[in-house]
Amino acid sequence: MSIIKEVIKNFFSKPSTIEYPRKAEIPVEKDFRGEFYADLKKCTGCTLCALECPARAIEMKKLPENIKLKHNPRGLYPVVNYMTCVYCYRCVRVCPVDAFITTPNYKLSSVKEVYSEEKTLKTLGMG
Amino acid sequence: MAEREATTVIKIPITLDIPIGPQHPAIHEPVMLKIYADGEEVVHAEVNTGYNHRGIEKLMEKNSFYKDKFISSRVCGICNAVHENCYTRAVEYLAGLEPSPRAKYIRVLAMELERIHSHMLINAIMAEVIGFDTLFMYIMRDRELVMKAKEILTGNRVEAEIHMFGGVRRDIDDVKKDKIMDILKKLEPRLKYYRKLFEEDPTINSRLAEIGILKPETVLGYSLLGPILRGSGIKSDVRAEDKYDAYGEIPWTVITRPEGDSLARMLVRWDEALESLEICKYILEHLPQGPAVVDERKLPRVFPPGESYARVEAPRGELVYYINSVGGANPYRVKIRTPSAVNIINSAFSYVGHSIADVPVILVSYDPCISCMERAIVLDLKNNVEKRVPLKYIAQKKVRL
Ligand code: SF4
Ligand code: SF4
């Protein structure tokens, strides 16, 4: 047996590289575990999850002087570091109000530090 | 005395000192095989290991039970499901805690089929050390669908984290199994395509067959273990000894073959990665119904003090976790041990009477995985030291030359 036959069918088939990112995207499955950030409606400050994270990805920050909110009474709220996170999703799991908003979006490289603080901020709607 | 020295003398002329690595393109791991050669015959082999360490055990014991699963699981990418399998349930016996039926069967799914992939990647650097890409690029293409069903599955083409004391974090529904399906059924008759091809190909049958001969005494004598074992003919496999999770009641068969050789380890492999394909079929078939994620919330914060002790069977062989805590939320200590460890460093003799262009293929058909297999070495370095006072202290520069 040899492997000829198959170097030919694979001689007139299509490439099976995927040019990604310039011309292909990669689809995955909808629960991919990709990029996550807070809900700041939900979370209520609590630190669990920068606890508990194994990666020490997470950092508590102060919330914005005009931003109180009353189910988070110390102000504070996580901000991710994506560069350091490794996607375990320990946090998402530990947080007791479910806070996390996740996403499959796995297009996370970059050549500087990448944080949650925007899109955290983000979700109190009011930019 | 002077005998004594004359004798070390002479040897060192006559052989070619042949570093093979730490950075070897055939391998893409940093070890080296220290190669003493008289002509082309290797006449003594040394591993050298060390490129690598990172301290995990200590890790662990600085870390709690909870993050020490996810650092268990990247002592390893190709196996981390085995890793944090091994590794949640030495944590389970010291708690006491027991997973689901159905938490045990999706246990297995990831398990499996990281050995389909792992076996799979193995074969394919096989047929790149042997200067057949074509083979690799066609094995490593089709190895892409296995990671499709590993996302599918876990949620990452690699790192599982499927795995929590007391069950699993992820469930899947009918349309993943449908989906991981239809997967397994499009790589079925490639993975039996690749076994029909190493087992006939003259190329690879040339370059593998009757090379690294192990004799099953040989093998039971410097315990090495998993598919070298199997490939030479010692029926033995920690999923049928132990029948952890959910191995006891899934059909399946321990492959073994008697020949002993290269050839024998690589189609070990491929007759297991299709024996694993049949059992994730069968899981899929015969998931048993019931709760299978734990609320991670609810578990406990703080272990009870004691000693536990897990083994896995691995792609490479049997992995093996043991634990001791004193009570807490930390571990006092973690112990891991490696098959790579015992595969890679005691195996060192096989190489001596091969040809220098069978070294790669030796050790790749071994499987070796020297990420995981680090840490064990800081012991074996140090009862080598004695060996090499001389050296160490060169590198001291305690010793001026
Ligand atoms: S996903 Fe894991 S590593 Fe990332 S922030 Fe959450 S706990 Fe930390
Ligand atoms: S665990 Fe949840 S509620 Fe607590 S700080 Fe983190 S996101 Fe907020």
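Numbering follows the first chain given and starts at 1. Throughout, rigid core stands for the largest set of C-alpha atoms superposing within 1.5 Å between the two forms. Quick caveat, the model's predicted, so the values are computed rather than measured. What changes on going to the form predicted alone:
Relative to the superposed rigid core, the position of the CA of K107 differs between the two forms by less than 2 Å.
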The other form holds:
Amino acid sequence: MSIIKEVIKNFFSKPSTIEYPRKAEIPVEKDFRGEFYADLKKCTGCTLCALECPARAIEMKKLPENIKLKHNPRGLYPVVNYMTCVYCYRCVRVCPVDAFITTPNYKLSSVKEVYSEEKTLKTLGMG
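Based on the form predicted in complex with its partner chain presented above, generate the structure block for the form predicted alone.
Coming up is the bare chain, nothing alongside it.
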């Protein structure tokens, strides 16, 4: 008898979980580790972030031919694979020039690989 009572009670109660992505705006904590990407105005292409990444989610790529940065003589920049990343932010902490821009954006789910390349190139006004 108590089971029937419990079923009826739960049938008319509100859901205990948030329907994502239907209820898109879910508040996150201030220090939430979300999407991040390199600021090419600061990045020196030292590759330290890629070397320290425990998930090997960062690949160093060559800058496009038309971009020459004085502070980045090797012309390399980090591209993060968000599907491989474990969001430990080790790359953010080891960067000697604080080149990573961090955001609380968690909406990165996708059926295909998602990379930081486009946002990183936009830091130079490209992309």
